[in-house]
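In the block that follows, a single chain appears as structure tokens, in the form predicted on its own.
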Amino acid sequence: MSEKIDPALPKVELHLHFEGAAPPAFIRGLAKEKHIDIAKIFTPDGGYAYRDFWHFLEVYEAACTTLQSPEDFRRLTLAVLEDRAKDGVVYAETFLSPDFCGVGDVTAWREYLLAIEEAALEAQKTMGITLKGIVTAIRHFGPDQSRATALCAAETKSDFLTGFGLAGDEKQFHPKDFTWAFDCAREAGLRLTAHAGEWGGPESVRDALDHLKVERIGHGVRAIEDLALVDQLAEQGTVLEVCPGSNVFLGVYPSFDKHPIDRLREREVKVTISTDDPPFFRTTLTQEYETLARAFGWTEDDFRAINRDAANAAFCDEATRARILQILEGRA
């Protein structure tokens, strides 16, 4: 029997898609306000409805059609952070895409970004949660679009906007097709991560490391299929942003007890725990912890260690990191 996990345990979440964290009721409300008919993307009980990962991408983009102004994103920020704070999250990073905020135009993107950042600062004061942004190129939108996204990121790097990443359909294009975008972001001083090893096998993780020179991997769990790669990840200190509930919900693994996160951790790979797109996958970070505790016998000490690794891997300034570590250690 594993010990009970305190829901109030302070948590760090590094892998959260901003629009994918939008509560369904929030999106339905915006659709009603704007007279947009997206009823087909919801289940009868009000959740998001989709058949598989690729249909999920379509539903995700349909939900995003309701987000049309900086004010919409300000409201979204508060809604997302309220949910995170209720879940005990004290620090979060979220993937943002100029493709959904101003259609890649730098001037429009600045307006959206300002609205998001102002709401994040409000939430930090009222909810005690800190948010940082990672600009994310959408893989299936193609390499050319990723260049525009990288330029937006480079132009707006700040204390709030600290990273650059790649998400979307892993089966389209190759990581080397995005090297220009990642070189641009790196030269601007942005920290780097990329989705790999979810739908692509271990070779996709190697490709992300070799061609994009990232310090973190989004998901990365299929590295377990190549133990030499697992050892490389451990030796290099590459951090995996693992989202077990997402992987199980989408069928990458049949159940939590079959998920490789425990084996990766046993081989000294630094793993973190996140929810990915929580309302889409009917999960919360507290639920993730409780299910992992049942599956692997993890205790609060295990989760504290994982959260320390997450804080140390966060794309934030050192003062913020020190403050978050103090909270995790119960000294703040």
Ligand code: ADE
Given for the second form:
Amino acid sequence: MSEKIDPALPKVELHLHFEGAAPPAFIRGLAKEKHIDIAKIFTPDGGYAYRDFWHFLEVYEAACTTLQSPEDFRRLTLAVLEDRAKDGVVYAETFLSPDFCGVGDVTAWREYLLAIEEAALEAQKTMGITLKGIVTAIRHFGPDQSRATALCAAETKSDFLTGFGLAGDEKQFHPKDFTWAFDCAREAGLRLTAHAGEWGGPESVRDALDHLKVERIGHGVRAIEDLALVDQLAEQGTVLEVCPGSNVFLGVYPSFDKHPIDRLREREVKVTISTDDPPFFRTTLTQEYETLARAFGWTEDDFRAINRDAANAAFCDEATRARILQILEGRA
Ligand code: ADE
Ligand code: ZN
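The form predicted together with the named molecule is what I want next, because the block you gave corresponds to the form predicted on its own; please supply it.
What follows is the whole complex; the chain from before opens it.
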């Protein structure tokens, strides 16, 4: 029998795609308001419908067509944070894409970002959850667009907008095609992460480290196929933003008990736990913890330690980090 995990356990979530966290009912509501016909992206029970990862990316982008203004993103921010707060999340970082917020135009992007940040501050007051943003280039949109995205990020770095990343179809382009964007973001003082080792093998993790010089890796779980790389990650303290439910739902691994998160942790890699795109994968962070506890016998102490590592790896200022660590310890 695994230990029962208290759903109210304070949690830190580092890997959350903003539009991917949109409740399907929210997107359906926007589609109705704007007379956009995207009925085919929903299942009869009201969830998102897709066949595999590549179709998921198409459905994701179809859902994004309903998000057309800063006001839509203000409402999305409140909906997403309300769900996270219900899950005990006290600090979250989210991937934001200027591609979906003003199609990469920096003036438009500023307006979207302002709406998101204002809503996040409101949620901090009313729901006690802190949000930071990571601008994310979308790999299959190509290197040229990633440069415009990086410029948007560099122009708007702030206490709220603290990181830069890369998501999307890992099978398209090579990390070295994105070095200009990552160099630009690093020079602006943004912290760096990139998706790798989800659909690509361990070499994709090495390439992200070598070419993009990131300090965290989104997923990174397929590093387990190369133990020398696993030891390197452990030694240099590279943090993995692991999303086990996403990997199982999308078929990277057949089940939780075959997922490498426990083996990575045993070899002292810093792992953190996130949901990626929770309604798409029909999960919540509490559900992830419960399934991990059942699969690996992890206890609340394991989750407390993982949340401390996540807070220490957060792309935030030191005052915020100290405050979150205090909340995790039950001292705030
Ligand atoms: N965009 C949204 N979710 C993603 C994932 N799991 N991998 C890559 N890109 C994504
Ligand atoms: Zn992701």
